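Just the one chain here, the form predicted on its own, laid out as structure tokens.
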Amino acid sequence: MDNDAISQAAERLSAGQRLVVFSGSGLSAESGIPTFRDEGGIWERFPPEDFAEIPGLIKTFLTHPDRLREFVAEGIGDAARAAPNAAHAAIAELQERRQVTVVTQNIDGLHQDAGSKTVHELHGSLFRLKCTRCQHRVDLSRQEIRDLSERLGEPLPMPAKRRRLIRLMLPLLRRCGECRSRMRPDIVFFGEQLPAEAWQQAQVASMHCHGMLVVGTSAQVYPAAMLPAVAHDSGAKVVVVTLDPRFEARWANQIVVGPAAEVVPAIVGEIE
């Protein structure tokens, strides 16, 4: 690690009380959850047009139910088994010294598991269902999702594969307790809008923060990627922690290259 860069980053983030942490899949990768877009990521093996868009999911269900089973089992299994890493813990610890708002593109709930209190999930949560009609939401436990991933991990028997897959997926497609309509995972598929409340709160926090720590994201997926620029243009100091030594952005005041689980605790340790 570059100790001078660590100290400079901590100094920039120490300038004010209101901090935003903007996190992405690179942070989760250090907890063992594969990224989607990087080399060897999920989208290389499961094309997003077939698995991340509602029409594609329906088509895959009708034509290749075993592939859909593999995608769901892998997508939820790694997240259900994951635990917060040292960077998650350091971000939660920072709450003791600053007013910290976490804005995350991750759906794995690891910030909350580490103890972060104010978390805006821009892409939803794997551990929550929402009603397709009245928007009522129900939380799921990590154990429920882990058990489901294990059931989905077994190949489907040849007869009536689609019917068997539906039966396995029923815990994610249960009836709403309020209006009896069908529920669905509360995650954002391609082509869907970000959740309005989380997006509004993320923008407000970015506009009014004194500093922003960007961790584990290339900041290239819009509209979420505009938040660091919003913070910078509003006067905040923006620090980026990345594994990419080529990373550059006009809104970045400081770039620290290294694993988040090492760099973030080091930065937090120097924030007074």
Ligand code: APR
Second form
Amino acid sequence: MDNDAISQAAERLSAGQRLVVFSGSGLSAESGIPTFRDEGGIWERFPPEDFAEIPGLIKTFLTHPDRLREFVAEGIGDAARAAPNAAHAAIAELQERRQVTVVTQNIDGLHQDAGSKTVHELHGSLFRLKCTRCQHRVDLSRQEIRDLSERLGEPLPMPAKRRRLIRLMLPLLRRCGECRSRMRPDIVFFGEQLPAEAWQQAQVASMHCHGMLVVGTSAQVYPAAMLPAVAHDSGAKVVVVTLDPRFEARWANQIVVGPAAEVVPAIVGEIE
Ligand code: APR
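Let's see the other form, the form predicted in complex with adenosine-5-diphosphoribose (APR), since the form predicted on its own is already up.
Below is the whole assembly, all chains and molecules, this chain first.
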């Protein structure tokens, strides 16, 4: 690891009191959750047009229910079995001594499990359901999600695969306790609006921070990906931690290439 780069990054992020950590799936890679766009990533095996947009999801359910079962089983299973890594822990520790707002694109709940407070989940959470009508929300435990991923682990027996899949997924589609309408996972699919409160808070924090640590994101998905530019253009120092040696962005003051679980604790350890 390049110690000079670590010290330089820490110095940049020590320049002011208010920090934002903006994280993507690369932060959780060392917790065993695959990223989306790396080689062998989720979108290579489950194309987003078929699995991450509502119309595509419906088509996949109707035409290839077993593939949808596999996608859900793998996606929720990896997250449910994951534990925070040293990078999540370092970010939570930094929040103890600096004014740090965590803005994440991840839906795995690992920032909170590591002890982070003030976490804005721009793409929602696997561990929460929301009512399709009144927006009432309920939390789900890691165990509930783990049990569901195991039940979804087996191929659907004939006949009536689609009906069997619906029955298996019912815990995620339960009736709302407030208005009795159907609930759904509180995650943001492509083409859907970001949760208004989280998005609003994330923009304000990015506009007013002195430094932003961007960890494990290809910064390709908008509007979330505009936040580092907002921070930079508002005068903040932006440090990127990534595994991609080709990563570049006009808003990056520094790019540190290395695994988050190693690099983030090293940088945090040198921030006074
Ligand atoms: N340490 C640091 N960075 C890593 C690591 C690691 N151990 N492993 C991978 N990375 C980097 C990769 O180099 C890549 O730049 O993390 C980035 C992951 O990029 P993506 O797979 O595109 O994931 P992300 O940026 O989080 O995607 C954003 O896109 O598909 C949607 O909703 C989904 O929230 C997701 C959004």
